[in-house]
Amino acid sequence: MTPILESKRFGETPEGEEITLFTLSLGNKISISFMNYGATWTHLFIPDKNGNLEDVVLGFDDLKGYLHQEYLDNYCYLGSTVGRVAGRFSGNQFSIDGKTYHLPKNQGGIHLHGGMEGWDKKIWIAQPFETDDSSGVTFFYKSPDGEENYPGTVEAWVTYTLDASGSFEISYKAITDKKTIVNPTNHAYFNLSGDFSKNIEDHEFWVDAEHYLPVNVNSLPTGEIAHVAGTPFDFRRPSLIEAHLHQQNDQLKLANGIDHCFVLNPSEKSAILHHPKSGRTLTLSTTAPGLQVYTGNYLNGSFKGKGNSPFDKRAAICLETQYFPDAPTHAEFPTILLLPGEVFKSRTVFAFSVEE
């Protein structure tokens, strides 16, 4: 069966432009709703183990949340499409070909997600499609040249796919006329007990990563990879996440939690988490060499989502599929220099279940 897909009135921006909610459905197995605004992922409603279809991604009634000055204040990021370049930058800045770019600082003293104006507050352009197994829709948007000071005109693709099976994939597609860099991801926080009053310390969580990068008082990495071995880091066997969060460590304490990049094994499976409670079980497979976990540290119930729920200290996780941060600053990290003529592709798939 393909999924349908259909489309409405989400709200309109304080210039005056209307913004449109996507959802994709497929019978009571997935829905899953996203907006041009953003290119932002805003609703997954997916069955517990008794059939009971819930939303389980953080995120807003409408268009109006997500412009709240409330939330914009918390730099949450849930569900947006972040770019050019997820993270943040030693010293705000990087390099090409020896001309150092400066960013602008969003976040107090930091460049963080693209900046000011950054991809998740852009209005991108909706291309909906169907094939004989899937719908999507394909989001495009034009990066000028100097836009947040990066160089180069970028066109970007990001694509969300429903398939037959419930599986939904999300691939992105960059070009540039111009040496830069690009390293988007999805910030969709999830909270698979589809009660967002509760934290998600009692899921459980796997990810097939033998190494982290350790960061420092700026939550930037320090240039080491290091193992996850003895530490609050080691998720190669599912366990919860409470038991991590909750030991006594130095990496903990910088983050207020979990706030870090694994570096994935190149696998059919990158990630698993499993809400024991409810069944609901997200698989995570990605072409990304890095997953950036956030458990939702910086949430404090300063503004209301969906339900009109505030979202506390780890109402969800974030799973952000991307290359390291701060690439530029070590050479020893997977670029992310995109050339002319050159095409960035990444590509991440979740996949759903039910486990008794």
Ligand code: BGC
Given for the second form:
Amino acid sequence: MTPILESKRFGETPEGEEITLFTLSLGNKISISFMNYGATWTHLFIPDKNGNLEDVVLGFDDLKGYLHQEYLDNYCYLGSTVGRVAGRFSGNQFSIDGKTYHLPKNQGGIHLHGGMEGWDKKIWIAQPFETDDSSGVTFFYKSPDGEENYPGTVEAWVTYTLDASGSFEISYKAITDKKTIVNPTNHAYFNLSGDFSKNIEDHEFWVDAEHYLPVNVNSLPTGEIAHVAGTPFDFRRPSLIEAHLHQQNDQLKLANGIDHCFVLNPSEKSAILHHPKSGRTLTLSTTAPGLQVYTGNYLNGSFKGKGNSPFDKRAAICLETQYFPDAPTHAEFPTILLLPGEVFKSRTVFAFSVEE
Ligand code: BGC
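Having gone through the form predicted alone, I am curious about the other one (the form predicted in complex with this ligand); can you provide its structure?
Now the full complex is given, and it begins with the chain already shown.
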């Protein structure tokens, strides 16, 4: 069965631009929505072991929520497409061929997730499509030369596809007209219980990574590629997140929880998030070399989201597939340089199932 694609008005920006919500669905199996504002992933309904469909990603009921001052004051990229570059930069700068680019500080004196007005706040051009066994939408955004002080005009495409088996793919493509850097990701917050008043410590997590990137006080990678053995970052066997977050560990203290990049082994499956009570299970596969895992450490209930629920600390977990943060500073990290004539490509597939 080909997934059904529907669209409806989600709201209007203060400038009077109409924003559209696109929904892909496959009977009672899955329903996923996203909008052209920020190419943002807004909803994900999947069944539990009793067949109850519930929404398992944080967000708002309509566009207004995403534009509300309370949210903007406590901004946290709910479901956003993050770009040009995910994460932080040491010294809020990077250099290409001896030229240094200084980046605007948008969060606590730090340049984070693309800057003051990153790709998460742009209106993307939407192109819906249908093939024999899939449906989806490609979003396009042309990021001008010098935007947020990054060099080069970057043309970016983000494609959301649902296939007949219920697998959901996010793929990225980007080209540039000048040497630049690109490292996009999606910032969906998952809580597979479907109850956002509960935290995600009762979820089990597995990640195919022997190494992770320790951070400093500014949440920047120190440059060390550390082994996970004997640390709370060892998820090589599926285990409850709770057991990891409550260990005594300096890295957990620095980041207020897990907010670290895992170095993925190149393999078919990279991570599994499982909620034993509901049975809901997310299996993630990606071509990206890293997975930034963020356990909602800075959520603090300061704004109300879907269904009027406040999102408190650890109300969700983000699984951000990407290149390593602050890559330009660390020659040993895989490069995020993009040259004219090259095409940046990356794909992440989310498969959903019910497991005991
Ligand atoms: C970062 C966090 C940040 C969060 C929301 C995550 O990707 O790693 O440090 O607080 O995004 O802004």
